[in-house]
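Below you'll find only one chain, the form predicted on its own, shown as structure tokens.
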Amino acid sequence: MSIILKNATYTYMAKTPFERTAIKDINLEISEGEFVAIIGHTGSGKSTLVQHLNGLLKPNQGMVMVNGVDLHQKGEAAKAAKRRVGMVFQYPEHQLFEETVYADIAFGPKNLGCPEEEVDKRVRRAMEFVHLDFATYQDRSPFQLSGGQMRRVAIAGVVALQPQYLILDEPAAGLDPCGRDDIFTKLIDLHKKTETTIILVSHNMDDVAKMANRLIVMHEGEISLDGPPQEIFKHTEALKAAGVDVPQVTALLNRLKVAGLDIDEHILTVDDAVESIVASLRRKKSC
């Protein structure tokens, strides 16, 4: 089971003196399991490519296809396989418009057909995996809570979808340290839980590099790179013309391998990185 994109192209007002194109000529395989960050500049074409995988962008050439379903066919095949892929956007409450939080996270449920007794069993679901108490909140109206709750129930929305497939465009844009801690908390949680797969658009190098297990560089519209973490931050050179960095751990321990200490530069953690760092200096002291 995967999301392949086979070829596909996409330019946003073709044939007019607006022209651009956004994506070209993508192949790209996601498969079920991946927690996958795709990372790259303002522009790069991210955010079009994800929209992409749940059909709310149709290639202007090339395929999309979920689970082995063309995804612009007709019929019911393409209908099932888009509901298969969850999209959580940039900024998430602006999508809230429900009366009551239960209403909100309920909406998606009722859509697909779910009966009462399994939608309010998938809303407490929901509600209980990003730490919104049912008994709290369900009662409450979306637009009274702070951001980072707003974005919460936002979140519980489309995880009460139970997607096979969850994209995230952002999802801590605009949260302070501590929200966006809990949200990536959560999508790791949900993760490992749920075998949910994982596709997060981000420029933070940092988050990403804590999280993901695959790495798909942008930059102007093509895939520049692809692969482990690990792989990815070998390529500073890449990383820098696609406008990211390496991070800052990364870039802590590189400068230290050059100013002499036997260290592993590829640690992708902080504390992984203190452990390094003491065992060498032992060593050094020790020689």
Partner chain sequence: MLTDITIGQYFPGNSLVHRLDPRMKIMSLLLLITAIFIVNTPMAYGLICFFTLVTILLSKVPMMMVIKSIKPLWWIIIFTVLIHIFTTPGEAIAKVWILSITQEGIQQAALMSIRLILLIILSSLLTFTTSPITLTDALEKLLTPFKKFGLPAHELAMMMTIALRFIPTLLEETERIMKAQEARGADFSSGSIVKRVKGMIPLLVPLFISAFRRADDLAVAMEARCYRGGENRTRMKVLCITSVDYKAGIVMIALLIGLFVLKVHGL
Contents of the next structure:
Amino acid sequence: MSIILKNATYTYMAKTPFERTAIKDINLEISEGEFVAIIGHTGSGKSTLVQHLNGLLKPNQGMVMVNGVDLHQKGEAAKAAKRRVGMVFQYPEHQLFEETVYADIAFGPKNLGCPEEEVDKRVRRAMEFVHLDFATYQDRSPFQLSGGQMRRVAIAGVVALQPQYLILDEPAAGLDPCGRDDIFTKLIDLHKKTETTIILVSHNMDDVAKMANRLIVMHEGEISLDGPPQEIFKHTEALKAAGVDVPQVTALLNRLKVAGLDIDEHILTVDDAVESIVASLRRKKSC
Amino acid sequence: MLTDITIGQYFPGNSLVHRLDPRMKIMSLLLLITAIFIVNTPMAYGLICFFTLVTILLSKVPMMMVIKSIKPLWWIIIFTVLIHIFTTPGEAIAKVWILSITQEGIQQAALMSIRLILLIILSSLLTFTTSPITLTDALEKLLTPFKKFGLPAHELAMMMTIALRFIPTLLEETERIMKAQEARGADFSSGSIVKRVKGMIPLLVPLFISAFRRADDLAVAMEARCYRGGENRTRMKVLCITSVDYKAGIVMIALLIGLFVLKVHGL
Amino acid sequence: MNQLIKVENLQYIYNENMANEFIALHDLNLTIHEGEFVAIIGTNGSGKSTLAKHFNALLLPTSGSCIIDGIETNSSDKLWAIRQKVGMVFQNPDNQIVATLVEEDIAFGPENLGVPSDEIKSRVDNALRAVGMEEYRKHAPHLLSGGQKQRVAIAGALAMQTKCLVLDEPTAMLDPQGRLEVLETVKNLHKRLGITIVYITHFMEEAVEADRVIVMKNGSVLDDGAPRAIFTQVKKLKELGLDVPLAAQVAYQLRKTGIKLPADIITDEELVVALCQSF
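Having seen the form predicted on its own, could you now give me the structure of the form predicted in complex with its partner chain?
Okay, now the whole complex, with that chain kicking things off.
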């Protein structure tokens, strides 16, 4: 079970003076259960890439397969395969339209043709996942909620589709640190509990480094690096070329290492970093 | 793609036609359109066509672009031609099924299509050679005399500027919301008409909300920059009539006199 | 130093006397001097934006007063003088640009003020140069990047010859590249032109660059001081739901394990130096 991109190339406004190739000959496989982060600066092609994964864009060349089904073949199989992949766009609260929170979250499952009780079950589960109390919020208008709550309703609307693969494009953009941590905790939860494959698009290394077990760095429409976070951060030159920073923790540990401290610079969380610094200082003192 | 649509496209340049005062261009366009609907002889049309051709050459806008501007309205032209060919009474020269083609019909169809094509080409020449902002400026100036009758000239021009500024932004937004709802299983392209109209709600509601939010933000931003209507407002670029405009005016008058003479002599 | 912004016992209530009445600002006191670079931090709903809108008379106090360069914002006949002195830049770069050409947009403010045509031209030139956007003067705003749009918005305020720039989360919707662009532009304007800056942000690495940081909570000022004094209070900021610079946090946690470090570390550099000295 996986999503496969084979030699996928996509060009915007082909055959006009504004022609621009967004992704070039991409080969990629994302397997079930992974937590992938796609990183790159604006215009690197990351948003175009993920829109291929659920068939919103059709590659000019190459193919996209979900669980072995070509997304752009005719018939029901391709439709069903597309539904395996859920997509949360940037600022998803802008897509809310129903009168109540319940109705908005139910929109997706209803389109899938779920029976009434199944819709109800999914809405409850999705609201629980984003920590919105069902009794309090189900009949509220989504437009009277705070920005962070609206974002959660919108994400619940996609989670209720119960996709096997969930793509999120900058889900924390514009939120305050509280809201950001909140969303990321929920995602880690979802990944652990339901084994949903998570594909996170971001331009912020600090946010994703701790969560993802695989990083894909995009640069000028191509994949420049692909691997586990610790591996990726060794390639400082390639990262710099792609316009992506190493996480702040990595930067700090690198400086300490240069200054002569014996520490593991591949650590990604603050707590581990502190531990490593303490251990290294103890070693120094003891000898 | 939606973002491919270009409304009031501007072809940057510095030709003679670009440099003309926009008010001059708008007035000339209005006069020419009137003339096109009054005259009806091949001679007169020849004269207007010649004038149009010279203007295109002077504007240095590529001929391909001019021809392309007709494209979106191609169907209307064909439709008009067919209607005229088949419905004008007169001497039948051929019969197709129950419809007859008449000599007068062909003449009428040719006349109408030339009129339409000239109309489109001349109007696009105005937008090709005049930037949107100068165009709205000129409209504001031309409408100012009507302020006495309660016409909000400044407000109309400001609305037009803002509309031009936000069309691309809103088109982009439409595309994004469409994709987002499609990802939630919405279907915009199949089913009966009623179903399709209903299917538009998930697109239209967010779009309206977004447009209102943008309008709100913009109003605050404009207020913060001391906007208070057209009173006491100055402009960075002041429109001014130069000798080129006088010369162009003389050419226009000569053309109109020429057309008038042809009309009087029935040519 | 001249007091540019003086806020006294300011209270602001949204929807006063209605069912959904909401007190956004409580009895707030604050003075900002000419030439300062002040960052305001706080979670969503702490009243930052509401306060910022008072500086430009977009909102008027329910009670108390807000005085800008000696003029009370309540005096409606001086409204335009106040707005000319304090320029605003908002969060969404798309929703504050009015015109279809960069230079026309920058001219919008001076045009409203009734500045003569020739002077507008020179002001637009200067403003474009100050934000480094000269080569984009004939571009359509919707084709620019987020960071560039915000720089155009800043130039629009500069062209009104404002004394003070109030930026309300100008980088919240930008990518790292755009954030850097905007911050550098703002720092530059503060240093070169001596413009007073009020910078609202969620990003601590931006707030650290200011001379003074104000922390807001529930509509009042919780803390006010130099970045070093504010950001070393790691526990307090974390409880508020705010970020702290990484170095400050690591130093705080190291101190808890018993390692002796100076109490005022906020940059990586300082932490590295301090740690090297401790062994």
